[in-house]
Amino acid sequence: MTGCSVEHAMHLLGGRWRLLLVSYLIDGPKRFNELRRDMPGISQRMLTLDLRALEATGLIRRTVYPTTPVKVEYALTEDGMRLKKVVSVVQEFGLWLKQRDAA
């Protein structure tokens, strides 16, 4: 990496799915399958991987309750709850695009 600021973010958040996972989690924790609902085009695969690159970097955390079945969720931490600024603004930039392309 070349040591942009803005470089670093896209390594962490790039790819189809991570920004719109955050965002599904804004509004508090979900489970696997919520998600996978939330997000039918999504492979199981994709969103184990992307759930796990995000909880390696500190931005969700998994909570695995000792329940038969068990009970896993998904949630932000306070450091992933700094994304709602970002998600807001890609948020108002899709409607945008969609006023846009409607035009």
Contents of the next structure:
2 protein chains.
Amino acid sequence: MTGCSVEHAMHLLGGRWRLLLVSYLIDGPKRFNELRRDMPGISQRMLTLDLRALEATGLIRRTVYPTTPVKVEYALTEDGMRLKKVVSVVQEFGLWLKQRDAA
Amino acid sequence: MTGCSVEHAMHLLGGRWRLLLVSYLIDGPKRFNELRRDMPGISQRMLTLDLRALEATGLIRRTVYPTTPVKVEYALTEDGMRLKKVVSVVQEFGLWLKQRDAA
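Right, the form predicted on its own is done; let's see the coordinates for the form predicted in complex with a further copy of the same chain.
Shown next: the complete complex, the earlier chain at its head.
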């Protein structure tokens, strides 16, 4: 059950960009192009697919505003906000790893 | 810096199996075939590559015992033990996700 839950979570979050994407939404909703600027390494196609996967799992909400031009925003849902703790612990580990390797 | 640390960590841990692999070593050292039994979905080649990557980063230690036949064990290093918290938070999220989706 233990390993199984880790596997279940990593199946969703284990892509290179997904948790990073979530981390950029923690401070509030963002538009597609803002996310692309935050993550210059990701392709447009991959960002689209990752956003869709997280939307399909109910962790991200996509809102279309009927302005001209149409404005599309992505935000974490209440369920998605549960990832805050995961992001913060992974971030802490990444920071430690960077500092260790720089020393 | 924030996103950047998440990216750094996920570059190492983001594979489908790596964190799962770490989770199976938390309770103590294991042999290659024990790990294969823990993770029936992973191929022998992928397990080898993941073990090597984690060994190269100093998170896992490979010990060869000069018995006949030779016994090879994998264990988390002290640095690798830092992942305990990551595993536990990801596991908690995975468990929540499974329960939500089963409801």
